[in-house]
Amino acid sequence: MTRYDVAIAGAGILGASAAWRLAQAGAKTLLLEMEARPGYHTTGRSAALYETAYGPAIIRHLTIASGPFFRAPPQGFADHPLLTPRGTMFVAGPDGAAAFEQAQAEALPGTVAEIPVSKALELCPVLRPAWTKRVLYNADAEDMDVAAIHQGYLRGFKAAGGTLACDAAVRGLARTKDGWQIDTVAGAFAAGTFVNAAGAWADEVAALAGLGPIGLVPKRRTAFVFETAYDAAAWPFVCEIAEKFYFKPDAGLIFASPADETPSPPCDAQPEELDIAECAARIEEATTLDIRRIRRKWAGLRCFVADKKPVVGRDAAAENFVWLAAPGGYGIMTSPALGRLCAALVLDRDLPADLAANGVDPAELAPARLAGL
């Protein structure tokens, strides 16, 4: 049986960042993944939206702190750009006026400004303008290429030496003297250190292990893509300030979504005709976007914890078995700093202080947290 320092259960976006820097590091790294590849859940199905002023405070500056990554990463990480101009707007409309205020309040400095509606409805002209009253817009947000992203950390994972077993999805778990046995699909390994980046399948993968669970509850989201007459490709990103409805360009078509929380268990998720009706019957309301022929429709599963925020350190209860879950809908944007963070207490060491410097407290995500929610 082939021992590791740490195993990671999980080759999402998370699951690679995290086994990039351990390996990096020096520890010799397992990474495993329930499917044939890599990313085909919740990463695969993302808006890629690089965007500073939207979730829970904590994760703006999780954000915020991936920026500089996103924006230089290492030589040979990518071979293209992985950040390109988008800018999103947060447009309220004859409802949205106590939500507008809230948004406005809780926005970080610097992040977003209200624009004029003329402004707004330059940037994106189907807007209606009898709907559209108040706008906040941000400038720098950005798309973001997944693909590129995921696949550069699995690949500097593999230059440093890291392993990655697909088809291994993780069956049993057993505490030894020195760390876990670890049953898989695809055969048992060892490891000092047990990494749970299992998203949606967390809890289970806890329960393997004997483990209390954090209260995970996987919601799925709905997108879909439309195709357009308008040359789109300059717009930004448009969201009801409410997130009742988003959309933005894509590649000659409409990326929208109803930004649907709808609980689920843990599964391959699908989309439900009913909420793609609602979410175009919305958009048609705001904007003279016609939505007559959907081209492409999926769904995704965001996991969250009752405060909405990611889970990241030791479990109490087996100080080997280290969580790294519950990113809600944020976990690429915010992956740099994760995978950063999960090394550092993996490997026991101090927050890395850039990390410090943009406001990330590692308690504010422990699991310990959790236990007076």
Ligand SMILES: Cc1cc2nc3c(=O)[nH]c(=O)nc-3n(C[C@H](O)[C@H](O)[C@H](O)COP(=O)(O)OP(=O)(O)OC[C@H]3O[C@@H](n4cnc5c(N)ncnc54)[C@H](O)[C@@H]3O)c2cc1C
The other form holds:
Amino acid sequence: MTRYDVAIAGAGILGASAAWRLAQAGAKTLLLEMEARPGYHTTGRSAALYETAYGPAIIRHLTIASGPFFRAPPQGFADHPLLTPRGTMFVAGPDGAAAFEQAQAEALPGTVAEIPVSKALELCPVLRPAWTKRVLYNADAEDMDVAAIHQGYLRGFKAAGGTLACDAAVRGLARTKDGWQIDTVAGAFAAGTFVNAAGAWADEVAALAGLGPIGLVPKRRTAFVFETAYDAAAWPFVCEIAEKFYFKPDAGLIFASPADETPSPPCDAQPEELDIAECAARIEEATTLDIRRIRRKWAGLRCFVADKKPVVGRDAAAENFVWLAAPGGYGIMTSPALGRLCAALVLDRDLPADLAANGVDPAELAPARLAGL
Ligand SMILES: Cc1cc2nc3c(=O)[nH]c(=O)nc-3n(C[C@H](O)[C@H](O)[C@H](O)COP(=O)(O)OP(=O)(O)OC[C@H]3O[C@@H](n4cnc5c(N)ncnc54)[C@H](O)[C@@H]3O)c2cc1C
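Can I have the other form now, the form predicted in complex with the named molecule, not the form predicted on its own?
Expanding to the full complex; the earlier chain stays at the top.
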């Protein structure tokens, strides 16, 4: 049976990011993916937005800490930029006054600023003037090339000597005197440390090891793209202030989501017609967009624990079992920081100085914090 220093379950964006960092650091690393190709689940279904003004404070810190990597990845990581300028407008309609005040109060300094409605209508001319009451703008939000980021991690992982096994669902985990014996659909492996980056299945994978759950709740979010006659290419990402919908241009089409959060068991998530119809109605109320020709629709599972912060760190009951889970709706834009944090924890290294300088405290992400919630 082949033995590895580290085995990771899940080759989504988080597993791939950590795997690359571990292999680069010289750890003999195995990345196990249950599907035929990495990225089939949540990673392949996102809105692809890098947004420093989104999510709880720790997410914003992780996102800001990830910015330098996206803007200047190592040579050879990708053959074109990972980010392209987009900007985000958080728009309050007639019933958005309280949410607007709250968003303004919670914003980190230097991320968003209020702009006049007239400016907002210039940036996105389809907004209805009578509906648009107040607008926060973040000029630094960018579109991410998710496939290039994910492939960059995986390519770097393989170049550093890592092993990726697809069609290799983990189905059994037994503790040994020096680590884990891992039973997968593709055979058995041994590893000193096991990293659980199994996305919506993370609690189920922990159960295979006889460990308790972190209380992960996968929440379905729907997305679709529709045709438009407008030339929308330069519009920003437009998000209703209380996140009742969002939309942005997407390669000649418009991407939209009702920003739904419907609890779901781990599964191959599928969109519901009702969620799409409600989203279309809300967007048509706020804009002059006419949503008739939907080209593609899908859904993905954004996974949260009770405090909505990621879970990264050693399990209290098995210290060679490391969680890398629950990134919610922020896993792509935080993946550089979370991958490095996970690798540092696995290798017992100090927290990278730039993460500390950006306000990232590993205790805030450790699974042990969940005991008191
Ligand atoms: C509609 C939508 C919009 C979003 N927009 C954004 C956005 O704009 N910006 C952003 O940063 N994030 C966004 N997200 C969130 C982001 O997509 C997720 O946070 C991220 O993809 C989660 O990555 P992951 O690696 O944890 O999970 P996944 O990508 O789901 O990867 C987990 C992997 O584990 C594998 N697995 C499961 N069980 C096993 C097992 N037993 N053995 C082996 N492998 C296993 C699965 O097959 C899967 O490939 C959005 C999500 C959705 C759905």
